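To begin, one chain is listed below as structure tokens, in the form predicted on its own.
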Amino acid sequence: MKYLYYPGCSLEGTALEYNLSTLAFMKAAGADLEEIDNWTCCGASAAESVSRLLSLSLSARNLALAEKMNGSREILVPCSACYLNLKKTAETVRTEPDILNKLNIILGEDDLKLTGFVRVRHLLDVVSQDIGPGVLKNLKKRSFAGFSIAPYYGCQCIRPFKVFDDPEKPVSMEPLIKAADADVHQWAMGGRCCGASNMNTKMDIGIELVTAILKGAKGADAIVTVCPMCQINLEAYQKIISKRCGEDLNITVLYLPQFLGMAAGLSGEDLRLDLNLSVTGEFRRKLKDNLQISW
């Protein structure tokens, strides 16, 4: 299995961890990532309120850069963001060759070409689909029997694209959990909204909306996502939201690839677990009686 990366700003920066985490992972899963050379931003939720063409010109840099490569015509992307912006961007110019024409003007400037052909894939549909439990299975060192862990899909990254999963009823992640012997956590809240950035625009929009989650996921001993915006949401407000509502509602919050990395036998270390915010004392306790995992 051999893919062209894209990590995106956030996985250089406050979702570090989740970009050390995947490489580690994707590795023990015998995937071969190449990062794309000179990559830039793809332009996130800001490019596109100044202009559409702007936004899907970051893009469009990127799709061409990733076109000049050798190797896989598939780009891994794990941020949930920067892989709907690409897909958009990936779509429209499949569709409208109006704008692929003027994508390749602007891309001209740099000695660049968009035809199109490259696909676009989000972590969790390289995981499920090329993975699989199967595999997950084979390399499986360690048990989480006696966990219980929520699977949360978000928005993104299985809308407005039907590509892997339902956006109403996301089960993707279950089967690979349940690979690694954890029991999954039912409730309705997965592919629910976080609130994204109207955390930081409209707070007690978000406050609620991540409010709604965290009840939802009582019982589980961690969340599991795919996204960086939805994990910052999900960490950060733990401690204020539990004192509004006055109940206990810090949990642990994982990336996918952190709690699949380890049951493949990856320590804390290679996974940087020491970078989340929100991994309770009482779970590191379960981790290390049950697994012997500490950092």
Second form
Amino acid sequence: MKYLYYPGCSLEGTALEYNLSTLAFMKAAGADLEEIDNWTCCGASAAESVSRLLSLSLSARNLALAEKMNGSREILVPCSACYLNLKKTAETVRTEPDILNKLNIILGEDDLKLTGFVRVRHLLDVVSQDIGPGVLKNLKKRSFAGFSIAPYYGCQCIRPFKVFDDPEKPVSMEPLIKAADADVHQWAMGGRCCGASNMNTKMDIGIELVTAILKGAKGADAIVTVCPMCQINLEAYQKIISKRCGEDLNITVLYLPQFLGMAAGLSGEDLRLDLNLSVTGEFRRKLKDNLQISW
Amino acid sequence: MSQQEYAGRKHETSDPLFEIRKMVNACIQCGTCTGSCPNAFGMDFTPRHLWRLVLTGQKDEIFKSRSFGLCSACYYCTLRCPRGLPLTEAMSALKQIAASEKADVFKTGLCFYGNFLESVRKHGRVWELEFMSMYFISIKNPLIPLRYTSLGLRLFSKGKLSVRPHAAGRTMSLEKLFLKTKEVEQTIR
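Given the form predicted on its own above, I would also like to look at the protein as it appears in the form predicted in complex with its partner chain.
Then the entire complex follows, led off by the chain already shown.
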């Protein structure tokens, strides 16, 4: 299993542990990741809100860089927003040839050329489809029996492109959670929106969405995410929200490769559990007592 | 070219809503978008209402509304629209017009996105510390940054906010790409 790797800007900063745990887990699972040389920002939600062509050209640059790499023809993307931007651009150049021409005029300034042959894939797609629960069971060194895990998919890895999961009722994480012997927390919030950048520009609106998700997760030991934006929105405002609601809504939020990595025997240090913002004391104790994981 | 055709063309180039109207032309006003929108509770016009305003060309009303600025691109409306309309894309297109016309209602959003892109233009990758500092300065409201101070300190103490751009030591400026994109946008239709 060989993939080109596009970490994206967040994974070098606020989501550092997502990057490091993805690399550690994928290595343990036998996958080979080759980082795209000199990759740049995908435009996030910012470019799309200002100019459609800029949003496409920022992503197209990275697709063109990926085409220059000799390794795989598949790009693995852990961030859902980066995934959607790159995927959308790949789909657009396939269906709108005049856009491809425009993009190549722009990329020509940097001596780059886009053909459109690389396939863009989300980390969850690769982990659930290429690696899958069978391999995870073989890798398993620790059992999460007695843990209840809430799978949180967010939006942009499942919508609008229906690739590996049901965009209305996603389930792709469930066999992975079960492969680690954990129970899947039953809830309807898995595919709901975390508020995305509204949390930074209209906090009052974003808070409402995160409150509903945290309330839905009550009873679970942890929420597992596959996007840096979802992760920070769910973990960073728990104290404010708990105070506002008058109930304790603090809960551990982990990235999927951190959770699967622990099951595969990786250490708390390998997975950088020290960098998460919301690991509760109770969860830490349970990890230590049941699984001998500490950091 | 007949006079009618000419009028149509003129309409096409002078009316920024023209392209969006094409996207939502088949709207049957069923309200599935509104019922699916997680942010509708905070909007002055619901998404369904907004499409009606687009179709009837009520530009002033639209760009005084905070509705499109609240779209968080969850794609539920696009997924569920019984007419298969690209509604999330239409929301983005409204943001793009508001950005180019510097609409008052989109000011905070534009500060956020504008400073983000400025950081990307300079460094190739967004430098979060620089971008958030510039954003907080540009919104000129000292109370808003206060709400994020504790988060900022937590991120900083965990070494997640770099004091240097990620591209430090490498030249990854996207100046050329930004300029050429603008040029192509303005010259090639």
